[in-house]
Every structure is written in structure tokens, then in C-alpha cells.
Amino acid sequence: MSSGCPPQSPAVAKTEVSLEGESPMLAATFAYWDNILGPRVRHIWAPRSEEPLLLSDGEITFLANHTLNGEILRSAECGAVDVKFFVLAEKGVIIVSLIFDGELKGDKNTCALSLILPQTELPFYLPLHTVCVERLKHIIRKGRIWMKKGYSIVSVLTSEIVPIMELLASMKAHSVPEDIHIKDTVLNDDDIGDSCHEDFLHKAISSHLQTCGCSMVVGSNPDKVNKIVRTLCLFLTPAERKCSRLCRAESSFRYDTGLFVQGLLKDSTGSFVLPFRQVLYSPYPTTHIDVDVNTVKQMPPCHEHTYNQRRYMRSELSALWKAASEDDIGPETVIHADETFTPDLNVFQDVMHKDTLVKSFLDEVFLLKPGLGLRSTFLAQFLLLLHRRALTLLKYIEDETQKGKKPFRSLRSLKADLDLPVEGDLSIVMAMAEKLKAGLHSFVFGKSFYTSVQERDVLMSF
């Protein structure tokens, strides 16, 4: 594989970072063009391993250059960020690469963030896609501005690309099964009192669904932990499933923006630091489910979580602009650079809606006999039921805007003619038709700023 690859510079630095378990991904890259020596290397990140890699240093160096060659006529809009997924079967691996415009010694050059991988860890990888796109978007956001600063944007990238290579490295061994057992699941119990409450049961379910299907369930016991975690998955798709992992027994994973549903457990002193910022970069709200003491929170609905989370990363942003030096602003740092913006650091609240529509499949499954396959089926036919009334949901609304045209007048006429009259079950339709079609929330509520909080303040004026 080594023949016809150059050399590597001496010029490139490389990080070596420490990850338990097995590590799914080769390296990390970041390169640039230069008008004069062509595509350059500045930075490798790869784990550290006492075995030697699928990949030299010089081999890692011409892969990273590849994905430089033809972007010296690229054009894009300012700050925009291309992706791009190249598949080199004679190599044997898979590059993501973000393409992008930055400023390096005063010159603007086009610059590439690569994950390079084994091509046989494709369909691992692949579902968990969007998850690390979105995260490096934004960090390239940030160090863009740190390169237009004069300041090195190696130490900006190396905040997230270790999370991202450790995220990888944690979900390759704990993630959950695509298939799950129900016999692995609260819903298997003959007696949902001995094992879960059932107030508890349905109020973490219905919150989860109400938040499009994104939970984090925090304990001391792994064992009672992983089970709420299987059971909340078997409300997500297969492809949702990948997306979520279980938590170890050893020690507590940290919590990762992006993941559908995630197992964290507490430290020995019972509690678990939960990080504001990637909780509110999360693309969906979360529920917060706390089996030690059977507690559910969640985040308000998508349009409030949404414009709440751009207002920060406006403010992230500024705040980087206005830092005299690059020790100013740290990477968990809550940001108050907009006097305008002040984040409400406690972004989880009891859950207000009741429905009807969860309780009353927990009512009927549990009449069932476990064992005999009856719950499955009953439960993809709950799934089933909710799918088609999300589609309706989004059907009535494209008739009634004239599919967008119009602005969404009557909610109190949708309920009616929906049959949806209670707001939990409202909620929950809203959320899975939130994922079918993104931005439904913001458009059905008019202004995005019009926060649930606020419109329960107003109602309560009445």
C-alpha cells in the first residue's frame, strides 16, 4: 500500500490520543492548499495504539492530500462548508472530509477536516454520519474565526475531533443492537410495579416521545440503567438505534451531543455533571430521566429549543471575535458575550402535558402474556398508528397553508379535526412529525421566539 505514497513532512505535527477500547476510526486530518507546494498536511490525529496502524504516517499524508485535489477552483458562498465522502476501494478505507475557505498567514486558502476510516467500518459509520458532520461544522465555525485572529486553529479542532474519536471508539462497543428483545425491556414484566413504577414508566416514555425520540437516562445501577435505555429504544427506528448507546459498568461515558438515547451514570458521590452547552447543541430537545429517584424533565418543544440554540451559538461565536487572546474564551466556557442573551442554564422542566395516547398502550400491552411475541406486535402496531397520524398531521397542514403559501391559522381546528384534543398527544404527533418534515414546530407556532414558557405565562393572565 506504501508504494508510490511521498514521504511525510517533518513539518506535520501529530497527536496521539488515548481511547479505551477498540478504535474504529485511522486518523484525523487537517490540510491546506498552498499555491506553492500544492496540498499540505498541517495537523494528524490518530489513536494511540500499541499495534501498528492499518496506515503510515506517509500513507495517511497522501490520503489527506487526495481530498484536496480540485478544490483549487472551488466556489462556494463565505463560510460555507461542502462535505464530501470519498470511498478509495484500492486503499481499503472511506475519507469525510469538510472543505472549507480559512485564513492561514494573512492568505485566504481552502482548507480540508478529514475522518479517514476502514472501508469494513462503512455501515458503522454511516448512521452516525450526520451526528459528527454537525458537530465539526460547528467547531470549523469557530476556528475559521480563530484563523482570521491569527491564532492557531489546531487547538480549536483538537477540542472536538478527541470527543469525536472517543464517541466513535464508545458507541463501537456499547451501541445499542439494531433488534431488540423485548424480553430485554420493562415492557417484558409481568408486574410493572416490582421493576418500574408505572406513573414513572409512562411519564418516561410519553416525555421521550414528546422530545422526538431523544433521552438521557441517568442512575448508579448500569443494569437498571440499560434497561429503561432498550426500552425507550424500542420506540426509535432501527437507524435511531444505532444512534444510541448503553452505558458501561466500569465508568460513566460523558454525555455526547447527537445520540438519540444515551446511559450515563452517576459518580460515587451520586451525581452526574451534565454540560449545558452540548445539551443545548443537541438538533432535537432531550429528556432527562433520573432512575434513582424516578424523575422526568425535558427541554422545551423544537421551536424554543431551536431559536434558543442559535442565539447561543451566535453568541459562542461573537464571544470568540471579541477575545483578546485565544486563553480568553475555553471550550465548556457559558457564554455572555450578547447582554441581550442571558441562557436559562436550567433548560429542563417537569413535564406538563398529559396523554392519553401512551397511557392507554400501557394500559392494554400489559394485559398481554409476555413471552408469546403479543407485546412485539402490539407495539410495532402503537408505532404504526403513530406514524400514520404524523403523516396525517403534516397532510392537513400542507392542505390548510396551501403547502406553505399561507400562514397555519387555527391549531384549535387541527385538534378538533385530528382528534388530538389533549396536548400531550398533540405533542407527541408534533414531535414525530418534526422529524419527517424539520422546522414544523417553528412554522405551526409562528414566531419562533414565542416560547412555551411564554405562552403559559400568558395564558395564566387570563
Second form
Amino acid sequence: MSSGCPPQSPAVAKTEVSLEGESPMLAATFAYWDNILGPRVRHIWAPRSEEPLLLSDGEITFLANHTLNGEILRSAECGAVDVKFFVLAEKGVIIVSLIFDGELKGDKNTCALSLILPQTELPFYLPLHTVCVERLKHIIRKGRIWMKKGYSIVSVLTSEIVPIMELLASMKAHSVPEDIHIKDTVLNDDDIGDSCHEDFLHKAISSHLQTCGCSMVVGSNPDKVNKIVRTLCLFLTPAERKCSRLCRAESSFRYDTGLFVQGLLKDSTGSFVLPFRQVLYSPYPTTHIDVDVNTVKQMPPCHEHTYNQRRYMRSELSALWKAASEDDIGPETVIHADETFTPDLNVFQDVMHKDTLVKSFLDEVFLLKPGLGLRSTFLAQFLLLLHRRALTLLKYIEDETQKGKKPFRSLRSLKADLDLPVEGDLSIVMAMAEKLKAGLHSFVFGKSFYTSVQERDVLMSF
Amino acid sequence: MIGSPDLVAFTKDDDFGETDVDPCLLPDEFSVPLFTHAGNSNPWSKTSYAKFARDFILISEFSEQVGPQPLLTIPDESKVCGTFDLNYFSLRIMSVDYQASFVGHPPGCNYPKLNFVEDSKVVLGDSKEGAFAYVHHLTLYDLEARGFVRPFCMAYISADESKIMQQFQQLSTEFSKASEWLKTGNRKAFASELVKKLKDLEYTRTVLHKETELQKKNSGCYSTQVIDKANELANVEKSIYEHKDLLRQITSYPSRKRIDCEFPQESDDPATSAEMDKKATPTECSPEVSPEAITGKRRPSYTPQLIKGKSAKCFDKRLKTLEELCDSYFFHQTMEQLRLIESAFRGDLCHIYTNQISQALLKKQKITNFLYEVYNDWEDEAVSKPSFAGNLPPPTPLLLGAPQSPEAVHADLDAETSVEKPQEAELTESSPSDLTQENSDEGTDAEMKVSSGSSGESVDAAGPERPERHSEAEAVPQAFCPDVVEGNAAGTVDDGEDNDERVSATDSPSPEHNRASYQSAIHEQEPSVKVDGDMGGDEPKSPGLTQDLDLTGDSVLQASTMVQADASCCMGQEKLQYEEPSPELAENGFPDRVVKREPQSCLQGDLTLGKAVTAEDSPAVPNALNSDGLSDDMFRMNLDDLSDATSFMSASTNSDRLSSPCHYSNPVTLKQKKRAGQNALRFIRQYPFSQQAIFCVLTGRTLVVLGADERTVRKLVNALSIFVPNLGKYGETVQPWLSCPFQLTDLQNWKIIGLHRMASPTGSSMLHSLNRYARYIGVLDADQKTLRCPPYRGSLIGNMANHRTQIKRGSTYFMHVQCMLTQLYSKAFLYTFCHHLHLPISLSEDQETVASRRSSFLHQQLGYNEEDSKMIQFLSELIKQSYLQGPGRMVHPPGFCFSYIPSFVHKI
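Got the form predicted alone; could you also share the form predicted together with its partner chain?
Then the entire complex follows, led off by the chain already shown.
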């Protein structure tokens, strides 16, 4: 479909999306600022529903137009994607808009891709905001290239909007609750090793914390998978829990980029196919936990992960740029390689660093009698300690580098001063600090992947 | 002739000296940077390219005359906004067509309708400027404005985009409250304006009517002038009708809106609403009803004016300012709320976020919070507190001391007591900076605490006297009265060091805060005022007390209640313990009573008690200040017990004790602790025996810091105070400076004492006494730089007090210590509640086996040596006490313990 022939009719094109279960989203819209007509909606995506929707197409168009109001003043840098968020109590809706510039019919226009949800879904949506925005931002990057080439952006956008609608629908039914009772987790066992092997549990939690609380739990038994999912979620904040998903007993969900913990069910052949691209696009490295065979694997630390991710993104965008025609490369195509970058498909590695923090916690928590709230208190103390340590580490680096003005060169001192001599402990605290201050790993361990590997070697020698 | 150099200027840049760009290469604008922090950027730099120094709040208006314009910023300092273009940003945030709701004449209706639109919230940014904003849009009513509406917005502007989104719900809640204040005040002002306008119209009608009648008589019924007047009269009639309708609309503000909005509600109270309606209704019938009927305020009587036929043109009239649009009390409450918001969200997101997470976690571990955590909301749930009024919002953890509901105040105003109300309310508010760490209830009564006597002695001594004359609820508030009264009577302000410290602890120079400081200053000098009068009265006690001085440690033990030490922690040791208050009697917690105190009721307190109170000053005073669980009777009983058991180490006058500045008036804040971190860092770097000193503190051994220079001693005490377990809400277990002889019980109640070394017989007597009690206490000599206490050979303290540490800032060091202490009390918690550790597993097991199991747990399971185990055992003992006593009650320090381990003198 070419964008050279915009619809002649004022009617807005609409795609209805079939979803399983209740959809919290009312619609998604793509609008642009027409130099003659002003704001104009180009496309609407709406969940297919037999019941009448809260908003009519006219109202959706009205709201979508709203998102572009005031953008005539936009002075953003070329290529920037700005996010706007509306809570319109009068209309009872929330709107998330991503504003960007794109070429339509040879002219540069300001465009808006928007998600519309009922206002009642605000608490549900807010924890997922970053996930949705980051995913949409990347699809917009691809869409802009498509527009530049004169193709329709709609098909590109559809490739991400539909999965986001599915994600929100799945989260509505299967997200992890904000408050997890310890009795639903492995930590309620009488003794360590009752539910799962002691070392496996230690490895799983340790790696989970080392990868910023981002894990996927794979298995054949949904109950077993969900018990581990809940256990791992105990170590997350309430907002992060709301951004985690239990596995579905009937059939597995797809892997979704950006969730903190997700349970995934193996198919009848006992396997689960992981999409390389989506895993790499996760904001944090991920721990892969297989509860059937008790294995724990993890992706490289944050700075390496970010570096790999960026390189892959650039390759993907370059491939799109070079594509000769719309059919040459579809939006779903996975970029496996180009001239400059060959991604390491074996992204999951063994857990390299042993820690003492989680080890001693697990050794000790089972000494407390279950069912009396003692373990919850002990867990709260453990988490408080981790959060405080992360903030202290951050402050230490901030002081040392004068808020990043000087390079950080005293890792050895940091480990001695903050009592973090064990690699695993440092990884855990660094990972928590990374969540507080994005880019900390890259700053501390150097900017390039290669330097970071050297740094890591040096780090290991301490 | 044109040469080639002349043509160069006409060539394109791209064609000159540029290499061909590969068309297959992805342009930067379509790509992503390879490194998240390229160039000089770093994790902290995302906020550095903004043109403003720090986050601020901007109020803008979409003026019908000049378009979007900034009105004011909070804080109102030009340097905060820097070179940031407020006009441009106002234009951007106000150009969002955010509501598109109808205002004006609806179809089919020939008179205007007010549309009560709900607020809209928008997050937007300007990535080029590095400014992101939470924008709260609201509409105010103005009789002179087009469609009677004035669109405004309040924006929280930050350079950190993630901060806005991550804190969205909190921002939304708090700005909704501010908006509700503003809108409530505006409705009042609008109604008042309508009433005035109606009066004017009525007056105009009367005048026109008279003129018409006059002209009818003069020139007949059908003259042009008469017809004009009649038309004018008809217009006025219509206008009266319209304004009456507007008044009806504004006074019957739909309750749905009030219920729906996030602001905690008010006047769902039917009485208030009914009152409002009643007052409004007569106005509709009779415009002569005074505006006071609507507003509940008595104002100067209004003189009606003649209204001209044609109003001023749109651009001729002066639009009202924001302050004029709103009732002044409500306007100031709005500003106060906005200042609180600015203060609460100030700073780096990582600190705000971690603090929020920590507070949530602290609520789950209440049992250990008393050890090292700063008093905060986690304690609120432990001790239930009645609210000020039934319709008051629940305490908001985020903004402490926020103004109460506008509607509740509205009701107050209606009750015609409103003239004084604002002043009172202001008096009871705390400055924003004071309140960022404490909960709202605490915030509300913070002022009271400031206004209380700063001397713990005088405050507590008053406690036992009160119940005889006053009810429970009144008792404690009145305990502070003598200070208040005498302080005012003295009429002087003490600019002493303590006061200065308190002032500098806050960043906000708000008038309220200044007032608080002033009051505090007044009360601080209070003890010295009383001292003069009390000196004589207390002197006769001295001989008896001197006799007690000769008591040895053994006799002290005899005098005290001897109990068998708990085997879990003090095996084979004897303890000096006071009787525990019975739980039945200890139900009414002290904090409950502090909250509800009003300055006026304090003044009613019996002033004659002042001296008696001082006379009854007891050694347990600092402790008693926070003896949360004690009823007054029980408290007095306890004091009696204590005085019975008290042995004075030397001749002591209460006046001397009072003259030493205490600092129990304000709760200890995290900010203060962080500042103490700087002293602690200096201490561990300068004193190689710092670990031994900290060991003393962590095992409950009282540490006396002795020195001639007050400043040095205070600094040392301050440094060590961050290690003191169960420091107390007000830091009452630490006495930073004592220039008078102290009592034996002080050694038990105060865990660190800064003691003035005096070159007098009293001073040498004190030194002699300190030597005598050396087996119970540690003595840090600040002058000779020595420490006498048992040795420490463990490893735990080494992690938190390493003199070679590279930590640069005191606050960072405090955070590190906080981590280590969190780890420590977590282990103590484990030790306390570890399954099968403290009880015999079988009947055949005796106490020795159990003790050996405990010891083995500490040594083998946790890997601690003897000294480290001692710290765990001490903390465990405190946790046990706290657990048995229940939440919200003061944990008393365990009694003195013999220690057969010899003390050593450590030197630099």
C-alpha cells in the first residue's frame, strides 16, 4: 500500500483487532497535522467488540485531533519523539500521544500516534506506560523511514499496536497482583529445597536481581511456573509487579518486551521459542529460568546489553533504509546480520557471579517459622537493605565523579568502602542502582562494549 | 572580470570541500545513538542542559486580552527559572485545547449557564528546551470575563521527564487539592461579586424607574427619552434575572463534582450545604440580602453603584488578578499547598523514589523500626490518632502539614468565626521544608512541638501534675503551657545555638517557619527563666542527695529492683531494671495527646504549676518525654519509683540541669542524621579507636564524652549519635552537653552524654564518680583524646567505621552506616525470632544447652565473634522488649550490666 494515494473520502480508515479477553484500550489512532485542514486522523485501530464501545468513531477522531493541538509550535529536533499524556476527566479518558515528524506526500508533517483508554484504567495503565511508550517509539523510528520512502506508515504501526493491545488485554487478566502473599511463593516452604532445589532457587533469585528484576520463567507446569514468578516478584516493587505477568494455563502468551517477570508455558513438544529481537529489545537484560530442568541463564550486564541492543536497532533501521521496495522488507522481518554487526545469538549465559546477599538471605529466612509474618518482615528488611545500598552506591559514584563530570576510576575503593567485595553482590546492587539512574553501568564500566569486557575482566580479578 | 575566488561564495556548502555522502547510509535523524550517553553526557547530565536551575511550579493563564501568560512561579526566585522562557512555555502548555466543554449560552437558552468543568491533567514537554511538565488545567469564574470563565493552569516543571511520569499520581493528587482550594475560594468570591452586582443592578433599576417616572410626568409617556429609559430598564431587569440565575448556579455547585474529584470532601455535610442553600435562597428573592449571607464573612457594607448602560469594551477593562479572583484565605492556602508540593518533589528522582519504597517497606517491619529509623508514617498506624474533624482527609504521606480541606474550612468560615481562623490555621502550620520527612499529622503538630518547652525536663515534669485538673486529652497540651506563658512574659528571644541549628535545618524561610523559630526561641530561654526561681527551692535537697553520692555500684544494685536477666542475652548478669508500666495503664500514648493541642488551651493551664513542675523534675525526664505508653498517673508513679531508686552522683540542682540546653522539642529528622554523618566521618578518620567507641554504643554501654570545649564535645556526641539504637523520636537518649553533675539514672537513660569538664571541686568529684562506674560505662576524653572501654575485636563495625574509607561526604557516609545498621538489626531480628533457638526442644534440654545453641547460632550460623555477638544480643533484647510492649510504646534501655571484661584506655 502506498501513501501516495491518501483516502479521498473524509471517512477515517479503521482496523478492528480481535483480542482474547477484555481489552482495556478503547482505540489507537494515527493523526497528522494537515497544512490546510489542520489536525486530521488517518487511521483508527480499535478492539473488535460486539458491545458498543465507550467512544464512537467521531469522538475518537475528536480526541485524536486534540493530541495535535498546540503542536504547530513544536520546535523539537528532527527525529525526536515527544510523549504527551492526557487525563481528560470531562471525557473520562486518558490519552497517550507520541508526537513526531514524518513525511507525507513529500511534506514534513507533525504526526501523532495515540492510545486512548478509559480513565478508570489509569492505575492499570501507569505501570505499563514506559513499556508501551518504548515499544511505540521504536516502531515510529521504523515508520518514519517508511514514510520517508513514501510508503504507508499504517502497516508498520499495525505491527506493534496489535501486540500492545494484546499485551494490555493479557495484563488485564494475568498481571501479578501488587501485593503478593508469601504463602503463594517458595518462601513459604518449611525448609529450603522443599519446592525446588536449594541452589536453583539461590541462582534464580540472585540472577533475577542481577538482571534488574527482569526474568522469564519457562516451564511445562503452569502452577510451578507461577509459583516461581510470584517468588521472583516478591523482590520487585509494587509498580514493577504490576508490570509482570503470570503464565496462562491453557496456552502460552507470547514473550513481551519490557515486562519485568513473565511466566511462559512450553508447548507440547516441551520447547518455547524465544524471539531474539524482542528479548534483545528488553530495556534490561533478562534472566531465563527453566523450572523443568532447573537451569538459570542470564544475559550480559546492562551496559553490554544496551550496547548490543543499540547496535541491533541501528542494523534494523539501516536494513529498512536500504530496502528497495515495500515488499523487499516487511516490518516483521528480523535482521539477522549486516556488514558491520553480527549479533551473538547465544545471548543467555551461565550465571557468572556468586553472591552472598541472596545466599545468606535464603539460608536465614527458612530459619524463621512460616505463617507468622516473620518471613515477610525479614524479606522487607532484606529489600530495604538492597534499596538503601543501591542508593548509597549511586551517591558514592556521584560524589566521586562530581555528578559525572569526571570518569569513575575507583571501583576497588567502592567495593572496600561499601562492603561489596563479592562480585555477585556488586552486580545486584549495581543492577538496582541502574534502575534508579539509567546508564550507570555504561558510565562506570566504560562506554564501549569492548572496554566493558576488559573492565569486567579486571573486576573479576579483584 | 570575475575570478574564481569570487565565485566560491556562491557555491553551496555541500559542494565545497565535502565528500560524497553514501546515500545508503542511514541518516542520524532516523537512527538511534549507539551509546545512551554519548559525548560528555552521563547519567546525571540529562537534567543539566535545562535552562532552569531546579524544578518549579508555574501558574499561567490564557488571558482573553493578551493570550497565554505566566503569572507566578514557586519558588518565586528569578534564579530558579534562569533563562528559561516562561512566556513561550506558557504558550505551549496553554495552547492545549484541553476540555472543549461548552461555556456560555447553550442552544435554546437565552441566558448564560455556568459549566462546572472538571480539571484536566496533561503531561507534555519540550525536548529541545529540556523542560517537561505536569500541567493541571482548571477554570475559574469571573463575572467580567468572556463566558464568565478564566482558564488557568498550574504546571510542575522539571528537566527530568521520567520524574513527571513516575510521580504522576502523586502530583495529580496534590495538585487536585491545590486546585480545589483555588476553585472553592473562587466560587466564594464569584458569589460575592454576583451579590454586589445584583445590588448595583437593583439600585440602577430603582434609579431608572424614578427617572422614567419623572420623565413621564415631564414629557409624556411616548417621548423618545422615556422609551429609551424603558428599554434600559428592561435590560436591567433582564440582567438582574440572569445574575440571579448565575448566583443560583454557583451556590448550588453540584455535589457530584465534589464527590468525584480526588480532593477529600467537605461539605457533603448536609448541614453545611443546607446552610449555604438557605443563605443563597433569600438572595435570589431579595437582592438586598447582604453578601455576608453567602460568604459567611462580615465585610464592610457595600454601597451600590449605578451601572452604565454599556459596559467597557473588552480590551479597556482590567481583568482581575488571580488573587482577586479567589477568596484571600483560600488563595493563601492554595499557595501553601503549592509550596508544599514544590518542597516534596524537590531533588533527584532516585532519592524521592527510594524514599517512597523505603517508607512502604518500613511499614512492613514496624517491629524493628524503633531501633534506627527516623520517626515517620510507619509509626502512625501503630498509634492510632483521632483526627481533627470527621471530614478531614486522611494523612497524606507525601505532603505533610498540608492545608486541610477547603470545604471544611469553608464550613468554618460560614460559622462566622472565620475572622480569626486563618490566623490560627497559619499558626498551626509548619513550614514546608520541615514537613517533607514527616507525616501530615506530625506536620500539623510540629508547630506545637516547636512551641513546647525545649527543655525536656520542664516539659516532662509537668506531666504528672496535669491529670488532677484536666481531662486526659487536655493534660499534655497544658504541660507545655508554662513555657509558653513565661516565654511570652519574658518577651525576649534567645538566639542560642540550638535555635540557630533548627533554623538552618530548614530551607524555607517562610513566615510560618520564622514564627515557629521565634516561638521556639522564646521557649528555649524558658528554663533559664525558671531556674532563677527554682534555685532556692531545690537547694535544700542537696544534702540528702550528697549522701547518695557515696553509694557504690553495689548499693545501687541493692536499691534497684533485682531481676534475673533474660538468658537469651545477658546470661549470668544482673540487671538493674525499673518496673515496667502495666499495659492496661499504658494505653493512652503520649503522641496522641500532643497532636490535638491548641495554643489557647495551653494558656488556660495552671501557671502556678510552673515551679512545682520544675521542682518535681526527675532524672527520668528525658525518657519520660516520650514514654508513649504511660498514662499520667502511671507516669507519675514511675517517676516516684525512679526517684526512690535514684542515687545522685553528686550534689545536683535541677536548675543546673535545666540550664543545659536540651534538644527534645523536635523529632529527629533524616536531614539532621545526614548532617551528623559528616561529624561521624571526621570522627572515624581522626580517632583510631572509633570502632571501640561505636562498640560501646552498639552494646548499650553508656558513653560519656568528656571535654572542656562544648563545641568539640557536642560534635563528638553528634557523630556517635547515629549509631545509638533506639535513639528516640526526639533523640532523648542522647544528652549532647551537660554542664552540671548528673545522676546515676542518667547513665542508664542517656546512652551518650556530653559532659563538661569543670575545673572545680564538683568537676573533680564527677571525674571520681566516672572512674567508679567505669565498669558500666565508656569514657571518651575529648581533651586528652583517649577512650576507656572494653576492647573490640569483631569485624562488623569495621565495615561501617573504616578510617581509611574514601567516602567523601558525610551524607554518603551516613547512608552507608544506615545500610550496615539495617543489616545489623535484620540479623538481630533473625536471632530474636529464630525458630527453636530460645526454647528447649525437648524436656531433657536444660538452659545451658539452649544457651549453647544460641551461642553456636551466633558464632557458626552468623559467623560472629564474641563482641559482634554481644551487639546482636543487645539489639535482640531491645526488639524483644518492643515486641512484648506492643507498638508505639517507648522501649526502655535494659538495666546496667556487670561486665567482667576489663576496660582499656585507648589512645591516639
